Amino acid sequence: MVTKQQLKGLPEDADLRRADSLAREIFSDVANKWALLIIEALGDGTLRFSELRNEVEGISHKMLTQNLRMLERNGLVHRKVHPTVPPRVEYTLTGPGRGLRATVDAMCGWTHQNLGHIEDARHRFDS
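Please output the structure of this chain alone, in the form predicted alone.
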């Protein structure tokens, strides 16, 4: 989390601690499992809706649609509609989306690195 000193001079909307800040809203949007998994899947290139759905196992049509719209609204995903019949729609990460993917990759690495520890802790807790 950012300290008050680091926020000095920045607009109030940059403060994640404020419930009404734009930063908190963006953080809330992208910090969900489906958004993170979509960003990870798109990190390898451009995908169509059905390809994304196959890449992100367990996501429903509705959740994929909602999350793609949210990511597009936040400027993290570019949606391109090709004028064909039926229309072909492709999704690609934007520059900021690729930047976020680096963070998602780090989170995936952390998860893999700590999987055994977390599994052990859960076992102890649940016993």
Second form
There are 2 protein chains.
Amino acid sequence: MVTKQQLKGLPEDADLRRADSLAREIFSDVANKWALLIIEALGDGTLRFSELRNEVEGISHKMLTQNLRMLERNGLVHRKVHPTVPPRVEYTLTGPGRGLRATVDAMCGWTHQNLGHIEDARHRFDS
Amino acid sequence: MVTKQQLKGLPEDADLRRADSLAREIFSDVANKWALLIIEALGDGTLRFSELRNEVEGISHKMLTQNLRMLERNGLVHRKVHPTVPPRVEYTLTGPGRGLRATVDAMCGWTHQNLGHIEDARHRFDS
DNA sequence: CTGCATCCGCACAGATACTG
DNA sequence: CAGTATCTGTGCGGATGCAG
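Would you generate the structure of this protein in the form predicted together with another copy of the chain, following the form predicted alone above?
Let's see the whole complex now, leading with the same chain.
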């Protein structure tokens, strides 16, 4: 692969480093248990706040709002507010969000396929 | 999909719940920043402890050992000790480990492909 | 070089209470 | 119902020192 750096030389270094640090930042945001479980729970459907709270087992009110804000900020989930009373807020994955979801699905699939191997490995290790 | 539960009824509930909690446990182990970065750094090569320390930018001595132990316990990395002096320890991904790596690669690819969208979304959100 | 143990600060996560 | 704010404690993660 030919990079901009190779074509245009050193002046692009700063850009590349900025892109890398941004990638790391995004990765740190997204590669955490709750964020991934929320994305997985949303799937290609629509869930209300309270539904997500039930769907993602063990998550607290606070962690859910925090992670939803973070995901919304990064443009991965869309937040639709219905101005009714009581209020009703629905969350759905955006295009990029669904792209990420595909990778999370793969990871979940991997987990279930390797349950046995991992359980065995653990027993071996613990003895 | 037809599950064991549907075929054989309620007695399998306990098994299923155990498998689910195990899956959650594994997911919690694996879905964290440092573990994923270590797996990505290893790739399909072999790295020493100190090399990993350099490769995974920003990781501390302690987090590296902790995560390596965890990954080894789950049978995702292989730890080869050369009884020399000074000691030399090499880490490689196991079969299951490489399977997981494929999903992490996908996630990294997604990150880089969506850098632009995400940066834009952030600017919009922050204003 | 690699690994383990200890200490410690800080950030994260839970609980609770209050507003729209 | 959804969200924000505040308080509190625990556990994560960094720094350091020591051993093999």
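Everything quoted here is computed from the prediction, not taken from an experiment. Only the largest set of C-alpha atoms that superpose within 1.5 Å between the two forms is called the rigid core. Positions refer to the first chain, counted from 1.
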property	result
Is_shifted Leu115 between the two forms (CA, 2 Å cut-off, rigid core)	no
Core-aligned C-alpha movement of Ala106 between the two forms, 2 Å or more	no
Flag for Arg18, CA shift 2 Å or larger between the two forms after aligning core	yes
